[in-house]
Every structure is written in structure tokens, then in C-alpha cells.
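The chain below stands alone and is given in C-alpha cells; this is the form predicted alone.
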Amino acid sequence: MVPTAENPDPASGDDTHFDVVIIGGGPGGYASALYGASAGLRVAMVEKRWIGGTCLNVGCIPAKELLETAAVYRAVAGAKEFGVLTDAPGLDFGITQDRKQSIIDNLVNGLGGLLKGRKVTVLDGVGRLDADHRTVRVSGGESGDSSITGDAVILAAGSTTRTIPGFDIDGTVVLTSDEVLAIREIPASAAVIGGGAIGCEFASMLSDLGSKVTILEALPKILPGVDSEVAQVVQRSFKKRGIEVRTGVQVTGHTPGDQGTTIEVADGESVQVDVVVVSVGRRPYVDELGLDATGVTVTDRGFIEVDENCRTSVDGVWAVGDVIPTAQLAHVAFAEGMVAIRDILGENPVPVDYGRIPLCIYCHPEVASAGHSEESAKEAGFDVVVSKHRYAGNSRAMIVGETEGLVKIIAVKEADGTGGQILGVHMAGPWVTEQLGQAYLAVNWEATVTEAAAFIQPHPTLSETFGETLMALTRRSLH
């Protein structure tokens, strides 16, 4: 970038001007900062609360740690099936929480070290974009009140939990994901309002650790957006484990009692539980960005409008992560941050293909997918052929004692009825979040069934089910 009177050369000693200023230190923000700094840009990042954002502190990382505790508890409880004789497991959830916090602290410290090592200036406070679109005013934090400028600004302020009328969050009886991740004891009973990915993860974790759980979902099925057959695998497993799933229901409020509360449902029934977990999604947090005076366009739903390169309606301002209307996933924010930086550098980046992003849900059984579902492929006009194989016949699944689930592959239908280009892969079952890699590559490289089926799957592995499902689409198979 060429220095001007308005944008002086940083080498001249001006410590308030940067190539890029980023508001927000979550996945979208810190990915932009690290990627930009590695490309030689002088970067400042403003974060008002914690480095790593929701994902690292009260989201992805702590949630998966608690789910791993549930998996260990489940394994010990079933140890006798392997001939390992032990007493019934107990649970000190305080130790679990301490372990969770230790993991978070290590990751936050490591991230701080990365940012420092790449010479990213990190300012503690609320960042607010000025009307000139280049100045960011910082206030209310340990860094003190100040103003910095940037040739480019990236808005990455993240999101916050949504609530619903009649359920004021008190942190004791009515909880959001923030409070659930901090509980020190497992409640005897819980209702999870919302059967999406986060709601199903919490329901699975609480049930495995001893809670009697009810899911209340307004839509006709849990895991909306997930392939229907995959969602059915999860729902059947939940039912088998005693999780009550009620879909197509509307909650109207709740009445606290001496212990817990009673939830009123629109059909006249009620559910009495110790705690209520409100898990109805997250909203973009643009409240403190000062966008009203900037001309940055915000939708009716509160998202910042961007083009395919994450540019906002204002020249020199980009937005990434949960503040824009794309999938609210940390790895999507990473990708958007890299697109924004490459666009700032003038490198003509390849935009994120949102139809082919990887999706992982860590409930038990796990869910993973990439690309079209059968329904969406047909809606897009494809003539498709589908292949499904269940883990029940997989030797590795039998060995680990996890035979629930399936692999489903959607491909373009060739004239002879075999599969052509792979359009989508959807899985439910053991460790499918770790098996998704090859499926994601196949979908995004637009591989054909014949090409992908030619690769050797090691034996015995869970991934053999993916290979068998591919081979079936060639009309030749082994098992």
C-alpha cells in the first residue's frame, strides 16, 4: 500500500495506523489477523471480552469437552460388555469443568502467543467504526480510549444467544448455552427448547450424564437442514436412550415452582423439569459497531450484507463470521477471513462455496455431511442416484461397540444408472466427524463415483463403509 498524508507509512513511527483493523477476536477476527499478518500486513485487532470469541470460550471447544466427558462416562458404564468389570461410574462434574477450563486457558494462551509472534496489535475494548469508514474508536477496556485507522477494516463482532418470549434467562432455572457450559452439577431433568445442532448436542450430553431430557422443537423434525434419513438415525437413538423428542410444538412460557419449573406448551400440555435450556440459535451482534452512521447495509434480521468476497456496501470495509448471513460455523468464519484478506491484497480470491461446506454435529451418534442432501439435489434439478450402507455390518464398528448409523451418498445419475459426480455425502454414526475429510474432498473436487471408489480403504476401519457405499454406485461391490 502506498503511504499518503491520510495513510502514513507505519515505518515512520505512527503507531495508530494499520493496513488492516479488525473488530472482533473470535474465529473470523483472529483468522483474518493471523492470515493477514502472515502475508506481511500490519494488523490491529480489537476485542472487548476474550480472545477466541464464543467458539473458544463458551461454544465449540467447551461443548465438545463436555461431550467427551459424556462419551467417557458412557464407555465406562458399558465396560462390562467388553469383559472389563468395574463399579458403576460416578461423576464429579466440578472436575469436568476444571478440565474444560484448563483446555480453554491453554488454547487462549496459545492463540495469544500466535498473535504476538506475528506482531498483531491486540487492543482490549469495544471497537466502533467511525463515519469515515477508516477510523475505529476503542473504548471501555484495559487498552484505554483511543482511535486507530486502517486502510481496510474487517467487521467480525460475532453473535450472541437468541432468547424467546416468556423465558427470561436467570442462569439458574432458565439457561442458554453460555450458562449450560458453566454448570457444576448435572440436573435431574432438563428440557431443551430447540432441536437444532446445539440443542441436540446438549440433550445428548445431559442424557448420557444422567438427566431425564425432553427436546421441544417447533419444526416437524429435529436437526432441520440435515438429511432426513440421517436425522432419523439420531432421533431413533435418542428415543432408545430415553430422550423424549417432541416436534411441531410451541412453548408459551413457564411457571417456576419450589424446585424447577413447569413449561406450558401451546397444545395444552406441560413439561415439569429442573432446568430449561433455551437453544434457538444465535443472532448477529452488531449492536456496538456504530453502523448507523457509516452507510454499511444491515438486513432486517440484523446481518451485515456482503458480496461473495465479504465486501460490505461501503468501500474499504469487509465483514466475516457470524455478523453476515452465512453458516454460523467457526471453520466458515476462518475461510471468510482468508477470503477478505486475499481480497484486500488484490489477489482475486475464490469465494467460499457455501453449498459444499463441511458440517459436524457432535451428539451421540455423531452427524457429518458435505454437499447436497437428496432433497436439495433434486430441488436443484439434478437427476440423482443414492447409495446407503449401515455401520451395522462394519467390523470396526462392531469392535468398538458402535453400530448405529449409516453413510448416504448422492450422485448424478448416469445413463446406465450408475453414479457420476458426487454431489453430497451424509453420515451418522461412530466418529463420523473424523471420517468426513475424504468425503469433503470428493464433493469439493467434483470427483466422480468411479474415481473415488478406486481408492483403497484400510481394513478394518469405519471408513470402509464410505468405500462400500461408493462402490455400490458403480454397480459392483464387495460386501
Ligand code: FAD
Contents of the next structure:
Amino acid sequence: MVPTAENPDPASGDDTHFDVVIIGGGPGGYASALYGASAGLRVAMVEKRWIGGTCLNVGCIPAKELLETAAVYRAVAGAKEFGVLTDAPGLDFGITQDRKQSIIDNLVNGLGGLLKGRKVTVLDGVGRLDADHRTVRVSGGESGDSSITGDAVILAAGSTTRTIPGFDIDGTVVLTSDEVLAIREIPASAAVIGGGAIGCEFASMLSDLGSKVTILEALPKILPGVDSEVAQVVQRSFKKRGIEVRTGVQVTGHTPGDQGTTIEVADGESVQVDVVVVSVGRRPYVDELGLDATGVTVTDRGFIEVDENCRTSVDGVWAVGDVIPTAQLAHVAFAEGMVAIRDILGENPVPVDYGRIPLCIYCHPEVASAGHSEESAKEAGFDVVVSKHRYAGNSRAMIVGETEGLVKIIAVKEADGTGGQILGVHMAGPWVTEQLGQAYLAVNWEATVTEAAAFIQPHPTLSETFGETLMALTRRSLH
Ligand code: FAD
Ligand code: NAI
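For comparison with the form predicted alone, produce the structure of the form predicted together with the ligand.
Complete assembly follows, chain above in first position.
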């Protein structure tokens, strides 16, 4: 092993053999490393490009930073309503990009410090698993070429962008999230292909900052996995702000022109825009793991197959994060990393409950959910009762000037028609990403409506709407 300047030496002992070797330094990999090291394991982590992975470098963090710029712009543009008189906001996107990068740098440096503090050996290079399932060959990076072995190996190689036929990524007209996060100017117009999490966040951000945005979504609704009524709130809000949302459309190709391009849609219509953002999902990145000779099973869609404890088909090898066929979210990768480490330690971990994970989408209005939507609860065979409360009646929402949105709670229907166990909470509206906590706990603690409604919500807060929605399910309410 060749130690780097930043990571001089593993804690002690043999520097070519570790308790755990991890390939990939994104949320799945670094969570495994930090959690494993804090449990006393000697850990090596191989990363070929940047620690923090997609999340810190070209995912969650930069995307949320640009959305925050959009929120500040919106607040300044709407300041007059509060009697705060300013000139119309201007935008220097170069400053935005520099701010974004400094946040990334801070977080990446902080993570480097944490790994060092826990004595994790970080190797810079591509890691490939050998046919013996214990050896990882490291090559092509600053750490030089070497082989290390682990009693356990965790594959955490993550995912990468993907596109659709006819839309080659050129970085100027046809972009993926990677390129959008690096733009220096806001395009006058943009088409977003795919109305999922990335599509809605970017559509919202670009529109707030002045782009004319069209979303082209193949399915009948945007935001897959989100309750239909909640997705409708977002769609209506987008429409009000001038974002055109076209669902159930099939994009067939595009013809570049002098400026931008014209996208052809199967119904014969076309959309002329300056840039196209392709956000049709991400593909698992197993390309450089060398799995062919290892017997690790990879599915038809390219994901590594695992059991509920993230064990692959091969003894001693685990896989976590975007490279396995579970929700592609940073916090899910963290949770899977911890399950894998606990399994390696023989601690019989509680597997991740994928039906109840938290989901937060940071478009405007924000979306947050945990557990069943009304549709999925019914599909699962539950007899449900549903309650909805809009933020329009919430005093704090009026004060902050964000009254759009609702809280929807889906509960088991009791014989008397009241709500029993809370199956799911889906919300759209002001700061719902920060309000999800108590809904998440209620769903995961399998609380009943009566139990959760007994807790006091502080006044005036946005979370009173959650409390009111619960109370309505008890058939008694205040407001
Ligand atoms: P990654 O983060 O992709 O990390 C994998 C790492 O492995 C990479 O650094 C890669 O260089 C390295 N690697 C790959 N192969 C090898 C190899 N053979 N050898 C060495 N190194 C290798 N999730 C959320 O929860 N919330 C959000 O708000 C959110 N926003 C997002 C916004 C965008 C624009 C995008 C693209 C994603 C977003 N995500 C969000 C998803 C989140 O980023 C991913 O779920 C998360 O990064 C997955 O972590 P991971 O460790 O599995 O993979
Ligand atoms: P996604 O799976 O969320 O959405 C992709 C959308 O594209 C779907 O609605 C799909 O129907 C549509 N689509 C697919 N092919 C199409 C086509 N040919 N034409 C038109 N529409 C098409 O994937 P997305 O948005 O690319 O994000 C990738 C992953 O990153 C997500 O699965 C999510 O887990 C993660 N992410 C999470 C965020 C968050 O938690 N806030 C933010 C951004 C990304």
C-alpha cells in the first residue's frame, strides 16, 4: 500500500490487510468506513475520484445550494409584499457557483478529517475485486498500484448519469445533472426530460432564476413514488409560476439549431429550447469493479444483487448504496452501510425498512414523505382513511408568505371510521423537508392516530398543520 500525504499510515499493524476494505468513497462507502472504524474495525477505503461521491460533489449538496440561491432570489423578488423595498434582484451566477464550491470543499475537507481522525486508510485509485473475493487491486491513482486484502469487502461504487437514445450529452445544449450543476449562466429556456426528483428540483431552480422551463415526463404524473394529490400540488404550483408540465409524453429526438435545439415529441409537437436537461434516472456504476470473474451476481439492470443485510451472492462481500436496487438516496446508503458493518460484526442488524424511508425533494414547494401513499396503501390491501389539511389556514404559513401545499395522512380505517395506525404521511409546502421528522417517527414507530394526536404542536408553527391533520382522523379537531 502507498499511503498519501493526507492519509499517512493506517493505525497500526499490517498495512496491506484490513478488517474491511471498501470500494467507493460516497455516502455508502464513507458511512461504512466511519461506522466500522468507530466500532474498532481496521478499515481501508478506495476512491477513484473524490471522497463524498456523487452526494457531496455533484448531487445533494450542490443541487440544494443552487435551490437555496433560487429561494433567496424569490424572497428578494417578493420582498415588496412585506413592505421591504429593494431594487429588482440581479443574478451573478459566478458568485453562486463559487459559494456552492466552497460549501462542497468545506464538507469534503471535513469528511477527510473525520476519516483521518478515525484512522481509516484512504487510497486514491480504482479498486477492483479479485476472484478470491478478499483481494482488492488498486490502480491508476495517486496511491499507486497495489493490492490490499480484507476479511470483508463492501462494494459502494454508486451510480452515474444516464441518457436516452438520440440525446448525446454534449455539455452545452444537452446536459445531465453533472453539467447543470456547473453552469455559469442561466439559460433563457430549458426542457427537462423526466419529472422525477432531479427534474423537479432543476425545473424549480431554473424557473425561479428566470428560465422558461418545460418538463417532459413519460408517465401520467410527475414525482414517482409521491402521493398523487401531493404531486398535483407541485404540478399546479409549477404551472402558476409558468413551468409547463407535459405528462404522458414520449420524446423521440432533437434537432440542434443555431441556438439551442428543437425537441420532437411523439404527438407531433415540438419544443424549442436553449438547453435540454436529461434527468431520466441514474444507472448503477459497476463498470470498474471487475465483477465478471468474481461470481457476484449483477441483475439485468446492472445492480448488484443483495439480501436484506446487503450481502451479495458471494461470501464475505457486501454491497450498499446506489449500486444495489434500493432507493437511490444518500441517507439510504448511510443506513445500508451501517447494516453491512453490523452484519460483518455479527450483530444481527435490523434491515432497512424500505417501505418507510424518508423522502425529501427540495423543489418549490418542497415535498416530503414517509410510508405509504394513498395509492400504495390501497394496493397493499389496507382499508384506509385519509385526512388532508392545507397550509392556507396555517398562521405561520401566512406570516412567511408560503400558504401553498398540504399535509396528507393515510391511516388504517378503524371500525368506527376513525384512523388507527398511521401508514404514511405525504406533504408539500413550506419547509416540509424540515418538518418530516415527527411524521417519519410516527410512521416508523407504528404509532396510531390517537397516540400521535395527543402530542402538543407549538404555536405558531407550520407543524400545527400536521397536528390538525392527525386530530381530524380522531374525528375531533380544533380548527
Ligand atoms: P456515490 O455517491 O455515487 O459514490 C460512489 C463513489 O464510488 C464515487 O465517488 C465513485 O468515484 C467511486 N467509485 C466507483 N467505482 C469505483 C471503483 N471501482 N474504485 C474506486 N472508486 C470507485 N440523495 C438524497 O438523499 N438527497 C438529495 O437531496 C439528493 N439529491 C441529489 C441530487 C442530484 C443532482 C443527484 C445526482 C443525486 C442526488 N441524491 C440525493 C442521490 C445521492 O447523491 C446518492 O443516492 C448517493 O450519493 C449514493 O451514494 P453511494 O455512496 O452509493 O454512491
Ligand atoms: P427519478 O427516477 O426520480 O425520475 C426519473 C423520471 O424520468 C421518472 O419520472 C421517469 O418516468 C422519467 N423518465 C424516464 N425515461 C423517460 C423518457 N424517456 N422520457 C420522459 N421521461 C422519462 O430519477 P432522477 O430524477 O433522474 O433522479 C435519480 C435519483 O437521484 C432518484 O432516484 C433519487 O433517488 C435521487 N435524487 C434524490 C433527490 C432528493 O432526494 N431530493 C434529488 C435528486 C435526485
